[in-house]
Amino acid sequence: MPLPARAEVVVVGAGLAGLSAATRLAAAGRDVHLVEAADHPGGRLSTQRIDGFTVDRGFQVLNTGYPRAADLDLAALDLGWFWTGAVVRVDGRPHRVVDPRQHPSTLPGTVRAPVGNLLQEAALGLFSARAGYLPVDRLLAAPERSAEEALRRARVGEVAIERFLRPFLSGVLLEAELTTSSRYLDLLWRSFVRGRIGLPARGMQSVGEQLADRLPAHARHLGTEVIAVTGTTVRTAAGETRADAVVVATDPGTASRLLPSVSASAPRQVTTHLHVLPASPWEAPLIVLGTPGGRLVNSVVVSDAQPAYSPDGRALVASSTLAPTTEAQVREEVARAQGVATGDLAHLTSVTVTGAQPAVQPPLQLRRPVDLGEGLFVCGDHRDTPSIQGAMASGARAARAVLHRLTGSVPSGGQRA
């Protein structure tokens, strides 16, 4: 359905930022239209079916520790859960490092895992407790440094950093040097301490689809590319729509093209290789971390956490590298990580996601302005943190800013943008 000639608000981009903004504006009774170049909502949360398997665009998960996860109907997503922790391979042997709060029986094995002595493991526990339970304003007031320096100052030890923390965080931050802001590390680690990691039964794209379904069908315009915007107009190949407010909620590159005053980029990338095994080699849904000097940052049987990803009980394995790789380059490494023969691995597909997420170098810039003036607004994870949380939080801030412009007030319980 084409955009109307006139709308109160047009949101450009149906990623989680745009969806969060649009659904909040619609719930406030505003005439809002959402326009998206792709043929599905969700932005970078994209899912396809290959030979019956549910395949996300790269290894993606939903962290319920994110505050904005409360905006979702988690029960309706029918989440399958990973255990909080990871498998570390040392000299070919697997060792589980697991949060014992959820699985107390794993405590002895976690204590014995070769990731440091007892004092260093206690230091990691203290680091987790600090990030998980100190007030956020105190975390953000702490001296800022690189993530690696913060971990060393926490005295978790070199072994823990190289065998556990660096590969684990590399898969989340999409950078191995751990130059990311220590303040963002605190916020990220807080979400792991306070939440659980899951996969929706219908794939990560269903998160965006759930939000999109809260908008009336006539207000969703998929497969429509926006060519230019101002604070009062949105132009597509089909014509121009006039509006009282325009929200640009696209990826950073498109946002910078549509809004020359906005500086945004997403330099991080990741390549994920999907394989199928006859059965899972593991008893618990845990991510296997890459080893120092290897290409892999992690490898995980995603169907252990979410059985619906497999059509027939076979195991779906997702293995990721930060540098672009071919399947042949990592096949043996994937087999070693999973403890199987290379001949057991059936390659399903591989995908390299460029522009996977923005970098977060010190100083951390939370809550970048979303109101550009004269009816033009911007949101996306490049305005907050490179995460589902950052995207949805910036969308919520943009919605509040739009409502303030249209009505002169912010709804009860909202905060100023």
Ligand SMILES: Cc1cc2nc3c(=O)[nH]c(=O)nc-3n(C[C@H](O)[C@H](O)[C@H](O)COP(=O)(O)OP(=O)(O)OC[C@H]3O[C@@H](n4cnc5c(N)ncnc54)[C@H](O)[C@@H]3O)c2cc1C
The other form holds:
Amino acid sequence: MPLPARAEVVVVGAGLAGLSAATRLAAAGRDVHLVEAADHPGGRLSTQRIDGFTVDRGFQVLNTGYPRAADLDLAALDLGWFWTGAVVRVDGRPHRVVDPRQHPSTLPGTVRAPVGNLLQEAALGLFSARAGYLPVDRLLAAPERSAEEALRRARVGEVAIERFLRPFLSGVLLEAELTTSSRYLDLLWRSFVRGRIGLPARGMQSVGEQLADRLPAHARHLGTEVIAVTGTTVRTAAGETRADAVVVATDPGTASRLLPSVSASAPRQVTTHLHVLPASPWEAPLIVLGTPGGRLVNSVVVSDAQPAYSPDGRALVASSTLAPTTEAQVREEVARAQGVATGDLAHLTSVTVTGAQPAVQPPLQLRRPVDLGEGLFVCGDHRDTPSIQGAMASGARAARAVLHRLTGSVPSGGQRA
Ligand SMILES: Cc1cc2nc3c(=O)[nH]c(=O)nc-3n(C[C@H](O)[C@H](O)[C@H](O)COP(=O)(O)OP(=O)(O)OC[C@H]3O[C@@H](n4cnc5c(N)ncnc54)[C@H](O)[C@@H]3O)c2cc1C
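Just the form predicted alone so far, so send over the form predicted together with the named molecule.
Everything in the complex follows now, all chains and molecules, and the chain you saw is the first one.
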């Protein structure tokens, strides 16, 4: 659908930030048009079908502990769940570390897992309770450090950091040094404590598709790259659209090209290898963590959490490394992590995502300005936190700012991000 010559608002980019902004503006009765360079909505949440398997572009999950998950119809996404926790391998043996609130019968095994003594495990429990239940304002008022220093100060112990927390967090933060802001660690850990993590039956892209379906067909313009913007114009190869407000909701790199006043922090990258096994080696849907000195940060039978990812009951395994790797470089390590023979693994595909997430070094800059003035707005995970939550929260803030510009007030239905 071509862009009209005139629109009230144009949103550039149909990732979760742009979708959040556009759906809120449409719900407020505004004439909003959403322009996306790719041929699907969802941005970095992207899914392919390969040989009948549902393959997300990199291992990613939806965390229902995110405040903005409330904007989604979670039931319609038909989520399949992981257990909160992980499998830690020590000297080749697997040990489960599981949140006992969800699965009380796992408590004895978790207490016995070789990730520290009882005092240190209690310290991790305390760290979790603090992140999960203190008011956010108090978490954000705490002194800011690196994530690693915060964990050391919480006295969770060296063994827990090296065997459990570093590999677990590396897979989420996409950095192994844990230099990320402790305030972001608190917010992230809070979402794990308060929610569950799952995969939608039709893949992570369906999260974006669900939001896109809330817009009228004439307002969605896929396969259309925006070349330049001002607060009153959007230029594509097909011509120019005039607008009262323009929201740039692209990835951080493109945002800083289109908007020279916006700077992007260094992007994190991840490489994910997909393998098929004849059957899952596990009884429970848990992430298997990489071991110290290895290349893998994690290796996950995604079809254990979401059986719809496999067409026929075979197991789909996603294994990720922070540095780019070839399949041959990780094959043996994947087999060890899963406790199978290398010959059991059939390689399906591999993907490296170079701009997976912007880095969040201290100081954490939550709620960066979204109103750039003169009708120009910006949103995206680089404005809040590098996550589904951050993208959606920034989109909600941008929508409120646009409504404020257009009407001078925000309707009472406007929600807090
Ligand atoms: C492998 C991987 C794993 C992840 N795991 C998780 C996870 O488990 N949990 C979590 O919360 N987050 C995770 N994230 C991060 C999360 O996906 C992102 O933070 C979030 O999706 C960013 O959304 P966004 O809308 O800000 O940006 P994007 O999703 O990048 O959307 C920007 C959109 O703008 C479009 N665009 C760019 N340039 C133009 C242009 N010139 N014209 C028109 N359109 C343009 C792009 O095509 C894209 O669709 C992961 C990311 C990756 C890559």
